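Starting off, we have a lone chain in the form predicted alone, written out as structure tokens.
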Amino acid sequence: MVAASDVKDDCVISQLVQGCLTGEVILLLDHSDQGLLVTCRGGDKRNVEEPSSESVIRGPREGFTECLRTNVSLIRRKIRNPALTFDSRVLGKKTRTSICVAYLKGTTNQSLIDNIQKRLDKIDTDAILESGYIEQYIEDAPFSIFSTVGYTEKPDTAAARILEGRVAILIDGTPFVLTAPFLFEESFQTTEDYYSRPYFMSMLRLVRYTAFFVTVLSPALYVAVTTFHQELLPTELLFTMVAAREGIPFPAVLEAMVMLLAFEILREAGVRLPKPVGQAMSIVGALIMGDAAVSAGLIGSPMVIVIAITAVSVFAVPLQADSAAILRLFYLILAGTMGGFGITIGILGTLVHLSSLKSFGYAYLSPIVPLQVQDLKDSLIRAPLWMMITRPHNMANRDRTRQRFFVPPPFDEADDSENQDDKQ
């Protein structure tokens, strides 16, 4: 008799090799053309710990790791329900990496599981070594500059998009577990949004929207003004201006470029760097090089301020960091040959592509495009959470309604005056 968790017998050749490869032991037996599979992986695995990319001040702490049983534990503690299901396959011929798709059986969409699963099962290549190997290959839009397919280091927002009414899919050897569908709108929220009072938390969510266009379209507009519409400017604020560019050899179009591209190569090798090293480099080169180029004339002070405006700018939304970086500089280019009228047609040519997206079928720009009124409370702005009755539209299947309107109720002065009589 084997005295472990996990005896598996009746294994054929096939499932003792598999299971010989993944960490597991075989007992075989003379004369038996069958053995038993016994459960005993074990390993060093990194401690489960903050993720770095998603750090909130109000929340939990703890993040995904590597290891695909201690991701699927962080998300079955998150939801104690037996709804919650999660199906096991293997993707690479020769990685043979482990994979499991969760999703909260009688809420969620049985055709959006279906959608997923039949595009896994579609996957036929060697290795899988991350979870966005998976990404590029079940995304709807792959020519694309905007992801469809989300992701997240954190089990809560994983659970609270399950609890939506959403697929997470969990890859073996990765911090990341992929969402799907993934809207635009969640780009701009976290998890501490609905951690706090929703009053700062909308204000929040609307700082987050102006600093992306703020990341996409200041150096375009910067140059499509002092280029083409300088009549826009006040008159003191157009002097100081080309006071300050007086004597640079450039234009500005050019000079936008040249600047957005240095701030690329300190950010990539700030990020590629050891960290102490890497921040100490990054904040010296930005001052010095700054600095120094503004002496030589080379660029404008004007120019450095709204370069550095945008660099910080784009850190408030990480997940459309990469489309904004594409989008500057496809915004800069047409302000630098069509000013405000390239701009006017770069963003309309936007807007259009983004509402012709969809996310494993459901519209990209939702709830705006189509206009969802009821999922608005949790868009633009942050509803109280007892305004949030309903999933939203279209992701659940039958199970649509989430809590009962509760309004909180309001200080009651009688109950008051009796405590206090009391207390006397």
Given for the second form:
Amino acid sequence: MVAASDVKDDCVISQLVQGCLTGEVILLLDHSDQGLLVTCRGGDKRNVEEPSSESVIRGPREGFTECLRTNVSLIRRKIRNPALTFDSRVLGKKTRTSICVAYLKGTTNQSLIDNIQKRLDKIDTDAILESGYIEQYIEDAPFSIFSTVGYTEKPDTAAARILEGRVAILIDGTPFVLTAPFLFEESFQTTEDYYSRPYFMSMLRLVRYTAFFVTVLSPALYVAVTTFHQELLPTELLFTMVAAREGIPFPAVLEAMVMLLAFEILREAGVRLPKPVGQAMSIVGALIMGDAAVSAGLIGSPMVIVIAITAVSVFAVPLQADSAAILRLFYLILAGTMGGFGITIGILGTLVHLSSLKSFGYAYLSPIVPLQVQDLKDSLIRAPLWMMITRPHNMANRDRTRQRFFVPPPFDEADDSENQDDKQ
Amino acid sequence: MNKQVKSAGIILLAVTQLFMLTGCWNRRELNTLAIVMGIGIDKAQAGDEIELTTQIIKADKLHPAEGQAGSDEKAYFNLTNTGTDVFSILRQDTHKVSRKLYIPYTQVVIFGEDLAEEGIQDYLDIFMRDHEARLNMNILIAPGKASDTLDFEPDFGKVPASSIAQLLENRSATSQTADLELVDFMKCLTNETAATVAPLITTEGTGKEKRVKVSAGAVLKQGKMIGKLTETETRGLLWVTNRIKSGLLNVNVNGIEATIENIKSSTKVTPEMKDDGTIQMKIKIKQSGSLGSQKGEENLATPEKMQQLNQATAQVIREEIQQSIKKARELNADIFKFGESIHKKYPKEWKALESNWDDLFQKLDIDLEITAQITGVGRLGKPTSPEKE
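What's the form predicted together with the partner chain like, now that we've got the form predicted alone?
Everything in the complex follows now, all chains and molecules, and the chain you saw is the first one.
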């Protein structure tokens, strides 16, 4: 006799086949018209370890793995509440990948859940190999450079987003979990912001916003000022720049574009190179090539500095790295043709686009546009935890309250006895 | 959906091609500019021609590369040309300079004395009109030739025109130098009765030892230079027009010489019309300073002595202002803008008075009320000296 926990006994042939392909055991008996499907899963899988794409200084270092069951259990361990619901389905005609949609029943808007279920229903494709496939099929604005679906590799990030009223989508075979909806401000938030005290973290948040603007606008502004609006430069700075540009054969726009291209090539090459060679190559490439180019008289040294700052700043906001790269090039071309006026037009166009962008029905730039003063506590700065009483305004309008008190710690004994009942 | 995408695509393509057609208009690369830092205008030998000297910087010499040793080469060059008006000379310069002249960074415009006596506003018209020229350019008058003052080796930095501009900024230390920016000159020109004062720039020494000195002022009425002021008279003017910053006043209290450093001063000038139609200008000055240094061993930090110091300071200020008023009356130039303040307060009466202003200015009753106060004596009370038993 063999004992097994999970046995299914009324099965059709297709179910037996699918079960076998997902790692279950088929037990067929002679002279019986039924087959048994026994779950005794094993198999090699990667350990739960620190994710390589999102490392933290303070906070848990677990990361999702490629196995769906493990990922589900990682989230369950963060939210031990019966309201946490996982709806599974199978997508992809040939790959038959298992997908789980996770949300907090009763907190998350039912319309959001229905919306996502509907979009997932519409997916009718051969292969779902990674969460990116799902993202590109369900996203709101496929022609926009800004992504409207977020992703994460860490369970505490996913759990935090679920608790805010968002929906997480787990896909078998990839450690990257999707979260929907995804707003612009989320690319500037990290989980560490909430684990440390608010003052320094607010400053860091402002630094991230600044880094985004620096990375997108620096080359364009530099080119615009030195080519069209020289009168804006202070006299000493003008001298330095003119001295640096003497003898440079190329116009400033061309210099900037060549340097940006060189940087992208170096970065891409650095990612693909094997680890021991990769580190050395990127440092060597960046420093020495830049220096040599200046000595050879091909590039001016202020340009090297501008591109270096641009290149480094983009890593402060990794979730916007792709859109930043395209925006930067767009502004650079506008600046090179039309100067400051061009940049203004570019920014105006971007703002118009962003304001009309929606992610699963929620405005991309909320809570700034449309203005929700309650939710500003978590966008540009991070208010102390005891101030964040409500969830984001339109995410979970059936269950808005996160916590009931608004007083900073330490609390009196009188207050303590009041808050015994745990209202979610 | 397909149709929309297609038409959107066509429109986008058309717009993008429009960008290519314009070809980046108005683009100027930095290394196609000849940056002008200073301009000097003199009277030429022949007839009504002028000599224009432009100081253009040589960018590669400004920050010599590490390979070349600190060279003796100048980081600028002065180009002189003659012609009838400034604009045409600036254009004629392009026959001799390989780049287009770029004037937004012009910080100083220096006029030679003989040209200043004939009137300078004709030559400043281009700077008032051109979009690129900045309205805060400084105007100076040189007793000799203007081109002379632009050719010296500055102590700090490499460009003489910048050095002159910085000398002007330094004037707050003594407050004995006037300053005239283009915008103030324009304001004065619109006013028939007013006159302004431009700083004087003189050269001393020759060759490597040559340096310039910027101080005192020259009086310009309707754009023509009519006289000069000494340093004391210039300071008197600054007292009245509330432009005093720091400065030293030498006072004498019962034979003890002391120097007071001016810390703060504010002046209010109000015209008062008396019943019989005459106007009295009330000038109220509140000044506070500190005892900078003294001669002798007497302790000036006592209340009575401080009182005497205050009175002596007020007296010194009064004398400076009176000297200045006397000189202004000699030259018949309303450098204190009294006419303007009367116009502001009594606009109706001003219409009648305006035509007679020259006469009125001489007879104007000026009432000075000066309060000087010493707010500190530094670290010492009594000067260091042996204790008297």
